[in-house]
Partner chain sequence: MKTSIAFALAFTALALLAVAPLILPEYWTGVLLGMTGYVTLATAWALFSGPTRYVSLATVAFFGVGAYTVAVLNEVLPYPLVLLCAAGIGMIMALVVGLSTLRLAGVYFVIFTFGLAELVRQTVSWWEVNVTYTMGRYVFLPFEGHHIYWQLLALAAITFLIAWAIGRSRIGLALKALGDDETVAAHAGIDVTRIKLFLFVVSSTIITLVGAIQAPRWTYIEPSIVFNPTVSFMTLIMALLGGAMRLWGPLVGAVPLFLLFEWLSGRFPDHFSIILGALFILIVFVMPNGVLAKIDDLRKGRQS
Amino acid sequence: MLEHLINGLVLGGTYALVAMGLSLQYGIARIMNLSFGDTIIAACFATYILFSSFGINPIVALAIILPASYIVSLGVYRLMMEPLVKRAPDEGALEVDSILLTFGLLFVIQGCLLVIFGGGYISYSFMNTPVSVLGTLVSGNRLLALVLSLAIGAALVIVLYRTRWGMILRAVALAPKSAPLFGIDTDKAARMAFAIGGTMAATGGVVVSMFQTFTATTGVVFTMKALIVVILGGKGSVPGAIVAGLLLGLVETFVAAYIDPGLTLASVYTVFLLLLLVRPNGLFGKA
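Would you pass me the chain only, in the form predicted on its own?
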């Protein structure tokens, strides 16, 4: 039971970590990024190369991958998303346009990864040693992944809710039309939110690569799970993404362990549908 609980928290923490990035992009920048999961997989491959070819520890690799992902995400927003924002007549049109654009970007990233790395499963061994937790053996890399996910998630929550910069981002998420009346540059906030969201995706990729195998085509799975977590937690709610991500990970793990591994996806959608019937705006969403 304890082993399944820890594994569920590890998986849920990973879901929460990546969903926080998508929540920022969608809640603040109003961009529905369908290429989000492929950003995660690209970070997985980057971590793999740094570790296997250059012997760089994945934790140290964070200091290289995160700034790079921020710059790349900012460039993607300026080159591809900003023209959509300027021409979109309303939020609904922007969401539709961003879905179409990022759907194409998904295949561009996936195609590049397939050409470079092929379609096989890839993994590497890092801290893959058992650690005793209350008498239960758990893989060291999974424990590290859980600690990193919770620590980074907590840091983001503190920044969003305890700093002026975070207050500005939340103001744009809650009232994008009123925020400029208080001197807030909503375009700058949207750019930063999109770039930070991409950085969170890369962070999730580094964490995932430490304990999971991955391929160039599995990004869509992470995009799907992140979307579910964002909707369950409430649009633009980072605390909601954390809670929903942990819940999703625990449900998947316990269903696979005690019922049938083939029902994990069905269980996820069952929880998703039931919760939407009770709270259509998500756990932390407001009407």
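Between two forms, the rigid core is defined as the largest C-alpha subset superposing within 1.5 Å. Just so we're clear, the structure is a prediction, and the values are computed from it rather than from any experiment. Positions refer to the first chain, counted from 1. First, how it differs from the form predicted in complex with the partner chain.
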The other form holds:
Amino acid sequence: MLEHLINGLVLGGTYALVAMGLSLQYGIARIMNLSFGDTIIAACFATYILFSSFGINPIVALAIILPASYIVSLGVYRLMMEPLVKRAPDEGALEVDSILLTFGLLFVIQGCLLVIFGGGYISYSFMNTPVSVLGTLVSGNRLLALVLSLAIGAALVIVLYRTRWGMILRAVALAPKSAPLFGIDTDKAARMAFAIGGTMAATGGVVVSMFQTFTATTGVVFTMKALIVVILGGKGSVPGAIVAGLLLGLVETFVAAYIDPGLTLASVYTVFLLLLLVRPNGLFGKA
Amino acid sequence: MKTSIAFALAFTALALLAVAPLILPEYWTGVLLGMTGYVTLATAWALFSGPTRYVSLATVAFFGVGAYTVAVLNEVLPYPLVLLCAAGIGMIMALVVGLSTLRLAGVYFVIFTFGLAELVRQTVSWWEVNVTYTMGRYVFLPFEGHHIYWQLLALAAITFLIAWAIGRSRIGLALKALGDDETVAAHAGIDVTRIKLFLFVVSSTIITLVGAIQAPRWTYIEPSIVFNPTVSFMTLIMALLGGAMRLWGPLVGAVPLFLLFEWLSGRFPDHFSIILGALFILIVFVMPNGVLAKIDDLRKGRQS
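For comparison with the form predicted on its own, produce the structure of the form predicted in complex with the partner chain.
Complete assembly follows, chain above in first position.
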């Protein structure tokens, strides 16, 4: 029981982390990014390569992958998203365009990963030693994953709520039309939000790869879960994303442990359906 | 062009296509079959997603359900009843998805449909492994390529008729208003949710039937074969290239793209999805409203 609780929190922590990234991209940059999960998987593979071929510890790999993913995401935004943003007559049109574009991007990233790594299940063994927590054994890599998710998530929350720069981002999320009146460069804010979102995805990928097996095609499932967490928590709500992420991780772990591991996605969907029927604006969303 | 002439032309084309397998070699019948399947899928997809601008990413969820229904029932029931069952299941699934998402903003619908195929695939796999203890099923139906092709051709013709009829009816008028501005349409007394739901159910039922009719082509069926996400993707890209807002748009997109994909998948099987994705991105950039709209624009540009 306690073991599942901890495993659920570990999984939920990573969901919360990546969902915060997706929430930044959707809430501030107004890009509905369907290739988000494939960014996560790409980071998983990058960590795997760095660890197994170059012997670089995943925590050190973080220092390489994070700046790299920031630059790549910024490049993707500049090259692909910005023309769409400039062209879109209204928010709805941008949403449709970004959905289509990132859907194409999903297949490109997934195709590249398949060509390079093939379709098999990949995992590596890092810190796979059991640690005793409150009387139950938990593997060290899971604990490390939880600590990393918490630390990085907390850092993002502090930046968003306690710095001037975070305030600018929140202002754009809240009132994109009025923000320029206060001298805020909304284009720049959108660019940065998208890039930070991509960096969060990559962080999530590094963390997930430490304790889970992955394949080149699991990106879709990650995107799906991150999207559900964002909706569940309420669009643009950071505390919502954290609560919803943990909730989803717990639901999934308990379903896998007590009912059947093959039904985790079905349980995620059930949660989503119930939410749509009861609170379409999310747990923390405003009507 | 007058309607009667257009109908005569369409009928002639249909008749020519119907006799084609009697003359053409086997391989080309197969190509025509696949092409007709995708023309129907793309047209049915555009029926809902074109006017409403609700991007449905769940084509293969319905397509796969159709194919799988045939795989499960083909030895139990006579074939017409199997098709009817498949259509019924597709319809019910569309109702559930539509009722829970279509009254909300479009993005909820997209998210829901995005993972739907994966959900259905995993659930069917789980059911087969744990409840029925079978993985993979055989379809034994006495059909050759041209029999399947004729069925698909009939379905394609029906789909075009439905799309045409909807375009001329009150629903079509309501759809135009809805596409322009949903709020205004709602205030004018249009039951927005019900129209979206109706279209989604019609479109999904047709897609389910395409899957059901094509099922005998495989002989051996398992979830990972019939729930292949590439089907959703190809349908989307075809409808988009031709233009999802027009009756003939998906057809114009599907025919050249199908031939191109047929050639590409033979030549570059490993890089297929990369090329597909890149092509798709290009289409979104260069002609977001489709090739027909682009031609219209160019023509207008020249006149003025």
